[in-house]
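Next up: just one chain, as structure tokens, the form predicted on its own.
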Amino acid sequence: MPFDALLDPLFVQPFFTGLAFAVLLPLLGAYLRLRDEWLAALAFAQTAAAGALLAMLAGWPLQLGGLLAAAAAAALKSVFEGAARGVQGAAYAMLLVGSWGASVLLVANLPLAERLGHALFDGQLYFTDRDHLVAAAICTGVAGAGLFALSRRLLLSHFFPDYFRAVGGSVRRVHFLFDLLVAAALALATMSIGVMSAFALIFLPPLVAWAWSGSWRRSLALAVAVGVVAYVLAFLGALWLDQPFGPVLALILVLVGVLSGVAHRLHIGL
């Protein structure tokens, strides 16, 4: 039975590694959705994958390469802070496409990169080890604390954009610190659950929660609940069906999103 896998020492560490990101990424995604910056999240994840492949080429630790590349993407995003939305979207799209192109070329031309490339893109959670679990736990603790410290200022900058100008503060610094948290979380999540799985967790649970929550705190709680439930179903379902974890998680979250949208439209119609 798939539930027996949760008691198997072989799968305990991968389960809790992914669970940490299933809690953290929807929380970060709620703030990204508030700022309508979901495309930046996908660009961060893809850039982290390219950074990990380049790190392998240079003989560096993969996680270090992913973190450095994602942090560089966050710094580049900060350059476009305050630009027109169309300019920002174009910059994120170019970063995404460029990182994807570099990743595919590395996988195609480096025999050792092929296996890693499949793991990064497909999401090979079941093959993660203790180092991934430790990194996930540290990332969740640090990013969670950082998000708690930045939350009030992020909400103020969105709902009262003139607040920081009035008190002489810098909203750009707040946004940059938040972007670094997102970049680090996505970089480490990409190493464990894959590019699209990480993006699915940061994008789809907040999308569902946004439609059904009447307050910000309930929206955060519902986003985490959706992410965790979908993650557990995907973890067990992929084992039961003997399928890659990443696509199963993505399809479950898409199904939840579609059903939520249909139910919400019916609810409004009534």
Contents of the next structure:
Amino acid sequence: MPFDALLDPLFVQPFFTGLAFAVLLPLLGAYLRLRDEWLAALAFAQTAAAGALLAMLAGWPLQLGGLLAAAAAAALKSVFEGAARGVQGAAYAMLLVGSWGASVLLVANLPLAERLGHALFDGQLYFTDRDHLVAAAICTGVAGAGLFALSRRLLLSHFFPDYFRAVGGSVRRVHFLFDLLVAAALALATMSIGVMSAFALIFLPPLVAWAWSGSWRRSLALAVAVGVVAYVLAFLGALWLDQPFGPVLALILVLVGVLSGVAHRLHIGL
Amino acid sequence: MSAPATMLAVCGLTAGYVVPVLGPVSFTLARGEIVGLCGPNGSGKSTLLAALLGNARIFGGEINKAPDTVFSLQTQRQPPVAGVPLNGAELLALTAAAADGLPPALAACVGRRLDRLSGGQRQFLHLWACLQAPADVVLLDEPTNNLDPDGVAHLAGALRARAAGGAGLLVVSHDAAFLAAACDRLVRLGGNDDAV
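Okay, that one was the form predicted on its own. Can I see the form predicted together with its partner chain too?
So here's everything in the complex, that chain up top.
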């Protein structure tokens, strides 16, 4: 039975590693969605994967490579802070496509990179160890505290950008700090659950939660609930069906998103 | 009885972005005073507000602010709210503005999401959040846009109450009747000051 797996020490560490990201990523995703910057999240995750592959070739720790690459992507993104929406989107798309191209070429030409590349793209949750769990716990604690500290300023800079500047706030600085949090979280999440699983957790739970929530606070709680429930179902379902975790999580979240969208349309009478 | 403390003194200001679009203009704003800024489109009313906060280029003259003056600014720029689950009470909380004094009809729906309010209701909440934020000087740019006559009348009362509480208010508007009703003094860009 899949529930027995949760008592198996072999699966306890992977379970809690993924659970930490299932809590953190939907929270970050809500603020990314507010800024309509979901494409940047995918670019960060893909860049982190490329950074991990390069770190492996250089003999560096993979997580360090992923973090540095994602941080560089966040810094690059800040260059486009004041640009028009279309220019920003084009920059994120180029970063995403460029990172993907570099990663695939590394995987195709270097035998050592092949296995890691597949793990990064598909997710390797069941093979994560204590180091991944510690990194996930620290990341969730630090990023959660950072998000708590930045939350009001992020909302203020979005809804009252001129007022925010008038009281001495720097929109660019607040957004850059937030991007660093997102980049770090996505880099570490990518090492554990894979590029698309991390992206699915950051994008889909807030999408569902926004439709059904009457306040920002409730939307955060609902996004976390959707992320955690989908994650637990995916973790157990993948074990039970002997399938890779990443695609199972992605499909569960897409199913929830579609059902939520249909139910919401029926609810509002469209 | 001593005169109210001057919080803002603008002297011979010429400002703009690439080239000057405003000035020279001079005026003062004292604590508890409501000053209206009027003038035709393109006369630099909004540029003046930007210059006061350091967001426009100053070509000449000077701006003197009382030490530690805290500014609040309301502009017409509002982000799209479709689909965003933020309600009116949360919007006001962002600037630490109290909901007390809102028009009763709006106070009754302050718990609703912004995307389920009318454009006028959202405009009033946005305006209210900036007007009631903790500040010594409140700058308002075309605050009557999208408001119905009752909203405009309520706003005029709220401005007077805010000024009575000690804030200085500088109001940009094309609505001459509103400025005449709400302000102590008018500054015509390119003209002379008028007492109301």
